[in-house]
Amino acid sequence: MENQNQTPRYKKVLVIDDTYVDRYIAERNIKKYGFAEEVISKESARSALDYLAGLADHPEELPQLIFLDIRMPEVDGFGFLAEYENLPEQVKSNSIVMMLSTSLNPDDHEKAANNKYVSKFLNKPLNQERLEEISQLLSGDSSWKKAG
């Protein structure tokens, strides 16, 4: 049940994950199920933060959704969120962060739930079911968005 002929729900999404296979699966499914027109993949939190900061003056080019892995070398997902907080408001108000992880650690789930920038914690892989869940979540009223 592919949505290849359907107009994508989102213009641009950003996938941040240090694992090539996870980025590939996410990107492939996002395109396969018509979720987004464009997928930007970054293999580190640092490169993603630089990318987002570089678009601060061009909000129309910012990704509407950010899929963020937790376990990454150098700067992990929570380190990304700590630095994300310092980005211009223009960036934070235009992008929605979803944590995407295989972590079963309850501390990670709690930390994500308590972070004002994380809208949802999702388990990998990013498949059709999770994309539909996100679409339903986001198509309701806008009160789901924590950032502000």
Given for the second form:
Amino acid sequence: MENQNQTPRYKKVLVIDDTYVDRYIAERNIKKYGFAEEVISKESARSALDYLAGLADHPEELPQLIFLDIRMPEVDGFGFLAEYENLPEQVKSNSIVMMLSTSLNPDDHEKAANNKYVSKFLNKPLNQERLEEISQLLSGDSSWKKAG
Amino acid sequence: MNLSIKNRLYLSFSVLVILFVINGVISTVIIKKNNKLSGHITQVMDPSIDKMYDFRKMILESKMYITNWVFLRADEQDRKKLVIIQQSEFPAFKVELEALLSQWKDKKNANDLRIVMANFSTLIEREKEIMNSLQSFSDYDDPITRLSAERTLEDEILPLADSSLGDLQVHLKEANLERAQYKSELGQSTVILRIMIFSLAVTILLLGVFLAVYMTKIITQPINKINDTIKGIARGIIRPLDPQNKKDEIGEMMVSVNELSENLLAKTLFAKEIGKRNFESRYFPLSHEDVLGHALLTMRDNLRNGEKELFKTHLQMQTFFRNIDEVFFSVNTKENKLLLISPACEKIYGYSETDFQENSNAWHEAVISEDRKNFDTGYQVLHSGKAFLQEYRIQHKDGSIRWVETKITPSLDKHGDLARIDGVTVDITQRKNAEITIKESENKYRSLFEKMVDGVYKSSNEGKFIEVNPALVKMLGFGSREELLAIDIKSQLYFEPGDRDAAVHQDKSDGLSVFRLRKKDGNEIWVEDRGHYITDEHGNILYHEGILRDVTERVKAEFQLQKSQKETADYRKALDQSLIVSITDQNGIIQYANENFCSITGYALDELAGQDHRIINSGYHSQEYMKTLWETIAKGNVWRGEMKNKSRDGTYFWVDATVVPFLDERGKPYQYLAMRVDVTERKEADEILKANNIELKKTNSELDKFVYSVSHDLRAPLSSMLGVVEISEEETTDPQLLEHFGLLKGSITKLDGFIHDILSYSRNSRLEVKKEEINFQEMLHDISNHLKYMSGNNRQIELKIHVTEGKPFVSDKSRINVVLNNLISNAIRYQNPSADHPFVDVKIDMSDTETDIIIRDNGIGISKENQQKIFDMFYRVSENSVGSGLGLYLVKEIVDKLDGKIKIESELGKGTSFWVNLPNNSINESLS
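The form predicted together with its partner chain is what I want next, because the block you gave corresponds to the form predicted on its own; please supply it.
Up next: the whole complex, starting with the chain shown before.
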């Protein structure tokens, strides 16, 4: 609550989630705690990928952070990551991907940990605690960004 | 005298026989008479005279006893004797004498003696009268009676007795005289007999002498003459006898001898004519039986023919002489003149007869200089009359050297000087060359015999060596050849002396045999005998010869081989008993299969032999699997593995197979031995198990997926709810509303925790225990971070962490995480509100083999009775408990799963201590 009126840390974040409630919670909290200036919500991996691909020529428009749900119809979180790999380098180098899920399946955790684009596995909901955690992680430690 | 010799001999012997007969008759008569006379004397006269003496004694005794009877009344003895004489002696005597008397020749004397006996009988009657009158003493006392008796005695008895005695004496005298007369007669006739025998003997002797002398004179002399004549004939001297005009046999014989002489003379003359080759002379045989005559005629004819033949032969001999290869020669040594030499000289020497005639020394000069000295030395023996025989070399006229053999027979003259030699020379060059060749080859073979490694022998049938080579002497350990030749093979070389007999009798054929012999030092040696028997034309064994080879090493190796073969066979038998065995060649063609193989595959052995091993291939295994198998064994390595095969009826069976390649000397497999154990049952069970496992894994993974999906799908709305509640909380300051939001959040958290626990439980019961290194520091840090946000309405609690590092601790990270999470969260949850300073003290003590985890708090504590139940499923201590009732149950399950221990110590109102002990799995790992 103390961060409520601070200058937003990030210009743009992307939330990919098929559940409306979760997209709403994310948008609301991000806005409320001034985490980002702009929140783009996509309800499917496909539309998110199209969005990102569409911004290839305008890197400055790309989101700095991507919150990615795992369980989604058609293309799930890992499916998104597989196609994300095919995106141009300037798209990928601009964004930090964070998994956001309620899954307790260790396979999901492991897969996420092993994916070079995923920086963090977060438990839902994306509330103030999570956002603080992310802030500490990204500001306090400059080595968060994985090599490659 | 014109009597023949035969008649004269008859006459002489007749005279002698007649004389013998006369003499014999006379002697017989005289001897017969003498016998009769001497019989009369001994059998009649002598006993008669004895009886007469007895009679006289009897009369005297009678007279004496009767006198005593009359006058001496008391003498009972005499009385008895008198009665005996009267009653027994005299009657017996009378009979005996009468028997003799009847044989007397003087009948008058005999009758006189009978009268005497009659008188004595009368006497006895008188005596009996007296005896009757004088029976008892009373009789004697009667004077009349007694007087009467005395009168009878004196008047009658005594005179009668005396007269009888006198008569008897007279007769006795006469009898003695008569006997003396007979004896003198006997003496006279004996003398006559002697004279007769003597005179006859003299007569015969004289006659014999006369005849002998006479016969000699008239027979021997003429016979000697004839004998001389015949002897003369035998010697070829024929001269007629002077016939003495005798008409006896000798005279006839002389005439015959003269005839014989004449005939012989005729034959002799004939033979003489034949001898002079006068084959025309004639002779007339004396008779058909004149064998000699006929023989002479035949001989004449034969000789006549022979003469012709001989002439022919002579011509042939001449030809032969000229043509033979041998050179005959004769030399007159005194004049050193060659008398004769056969034309063959030109062949041998190259010089003609004429050459030799001109140079009588040519044959000597032809001898080559090396042999000449020896030749001359040998030649000298001829002077002593001995033959010369020598082989030497000559130089042919063409210059070539030839071997010849010369035999010379010398003839000596009467002074013993060499007069002439006759000889023959033969060309023996070819033979000699052959001999030299043979000798060279013999030397070669001798060298081989001496130097060869094998033993060579020649042995007699009796069991002695005749010849041995040095190798055999050495082989049998003897010091010298002589030593070995001296031994008895049967008893000294054979361990079982019967072996040699058996060998000799049974194996007369040539051949190879192996047997054992005893060396000199007693050790055994095995030899291989390649020998044969040499027999004469009747098949009798002369000797045995052969080659002995020392094969001791080989035989021992064979024994060893046999032993190991037997062992191999035993092993194989053992294998066959228990395993399914087959042997294939390098191409997999079955060469052998045991009974187990046949019975499990259902094929008969003869169906399998020669078949490709793939006949039992099931097709189950991948080509790669089979390829690996073949590559492994083809490289000479053992392959081991399980295999599914197909039997004849199409059923499948599993075997645990070991295939062992048998390598040749180059290391290449030439056959494969496959041993199998039927594991069909186990394999089927395995397969079922495997299928079950796969099924189970599938089910498990499906279940896993399901559990995660469910948990996710349950938690997703929960987290959404929580998110919305949190947003709403920010929107209001209404205490009522905030309290409701708080309750809502509590329920959401509780439900979420429950889903967590269910999931953990499910994972613990299904997932295998993982092994990974545990970093307690990091784990506790995460937990404390996580728990920070769950404290909720509770006060802040101090979490003390104390880790004693040891060796890396290996266990299941997520399970330990659940344990620590539960225990620590419980301590936070059930803190004592009245405590001044709530804390949780986590102490971890790591050693090499195990780790102790102690979690102590000063919370509300658990009562003794509840301590028993806290690990039960869905047990909750109080109504206010926020947990699912699964937490401690899960902790206990996990600790059990990790082979650990858990204990609780607690006091109500003071606090609780959990002690967990877990083994370090790295120890097990390093051990295994």
